[in-house]
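Here's a solo chain for you in structure tokens, the form predicted on its own.
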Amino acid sequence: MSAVLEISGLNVQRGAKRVLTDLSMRLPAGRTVALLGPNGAGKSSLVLALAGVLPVASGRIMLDGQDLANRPCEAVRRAGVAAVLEGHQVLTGMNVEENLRVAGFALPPAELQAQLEEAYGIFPELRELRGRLAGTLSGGQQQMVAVAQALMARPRFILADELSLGLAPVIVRRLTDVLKALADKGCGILLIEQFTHVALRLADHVYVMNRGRVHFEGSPAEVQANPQVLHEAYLAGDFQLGRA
């Protein structure tokens, strides 16, 4: 039976503000789940809670019978859940290979080298740049490093938060092709994406959030057939379903 990352009744606060309220969703291995909604809906807060960065007030994050809620970040990564956080999160004062080695520090040396080679196999561009300081790379190159860092955890699930933010369409296509290939190999993908047409093209299932709650779940076809679902979640008034 395939693994499932099961989120149930999740409540999360940031300071005095409740950012997630009784939120439940499922992320099966080998499937891509798109999470849509306006800025401030709680999407990034969900990723941070799943990754162990934000504390969970109540609710469960279950994987293989283990509750990952409020576990340390590294324990979450060891369980097979890796996050690519919004904003090209790399160690700017280290070179590319150092970034990847730091991300894989928990692996035994032989496995670390094998995983490094796998990451370079997925992103051959990074092999050529491995001696460059990450802070000198373009935004697209930095995002490749961020995804490769997640791969160093040998993840069964990847949480990708605004992967395409600020990037050229050719880089967006490059990164989303990588995510699709990973899903085809059995990795579960949670995709938060500003370009709704990109998310719907990749997704097997869709959740729409607003104000910390899930307001809709269904197939990409159902969302495309009923764009009012997204309007009602307070997306921009000029929202349109785009084409890939």
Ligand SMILES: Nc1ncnc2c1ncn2[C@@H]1O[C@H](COP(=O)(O)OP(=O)(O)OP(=O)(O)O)[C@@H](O)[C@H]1O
Contents of the next structure:
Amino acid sequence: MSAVLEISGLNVQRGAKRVLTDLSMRLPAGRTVALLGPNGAGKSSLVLALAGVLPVASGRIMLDGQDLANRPCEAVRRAGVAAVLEGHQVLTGMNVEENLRVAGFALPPAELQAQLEEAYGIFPELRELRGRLAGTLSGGQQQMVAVAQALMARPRFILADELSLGLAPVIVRRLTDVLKALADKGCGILLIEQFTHVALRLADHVYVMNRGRVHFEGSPAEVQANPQVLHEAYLAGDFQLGRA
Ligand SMILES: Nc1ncnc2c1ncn2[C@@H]1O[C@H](COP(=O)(O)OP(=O)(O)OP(=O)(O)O)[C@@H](O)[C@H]1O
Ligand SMILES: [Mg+2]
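Okay, that's the form predicted on its own, but what's the structure of the form predicted together with the named molecule?
Let's see the whole complex now, leading with the same chain.
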């Protein structure tokens, strides 16, 4: 049986505010799951909780019979769950290769080298740019570095938060093609995407959130056939009410 990242009954607080409420979601290996919802819905908070950055008040994040909730970030990465966080989280004062080596620091040296080759195989552009300071790269190139950093963890699950934000369509296509190839090779992908049509094109399954809860789940075809699902969620969002 293939692996599933199984989230159940997750509750997460940020300060005094409950940002995830009783949230359950399944992310199977080899599948792309789109997570849609308005600004402030809690999408990034979910990624941060899954990645071990935000504490989990209650609920479980099960993988291979282990609960990853409240495990340190590095333990979550070692278990095979890698996040590409919102914004290009690259080390701007280091060059491209240093960024990738830092991301792969937990690997034994021979495996680190092999993984570096794999990342450069997926992004040949980065091999050309290996000596360039990450801070001098374009937004699209930085996002490639961010995805390649996730690949250095040899992930079985990738959580991609707003990969396409502010990027040209040609780069968005490049990045989504990479995610699709990874899913075809058995990686589970959680795709948070402002461009609903991009998410629906790639996804096998869709969750729509608002105010920290799952509002709807179903196939991309169901979402397309019932556009009110998205309208309701987006109209009920904090953003629309001016409370983001
Ligand atoms: N650093 C923070 N400290 C405290 N609360 C935060 C912080 N960042 C976000 N929040 C709150 O957490 C809630 C969920 O925000 P989150 O960023 O997870 O939503 P999102 O769905 O990713 O939105 P967006 O589409 O704007 O990225 C919001 O109410 C937001 O105000
Ligand atoms: Mg977000």
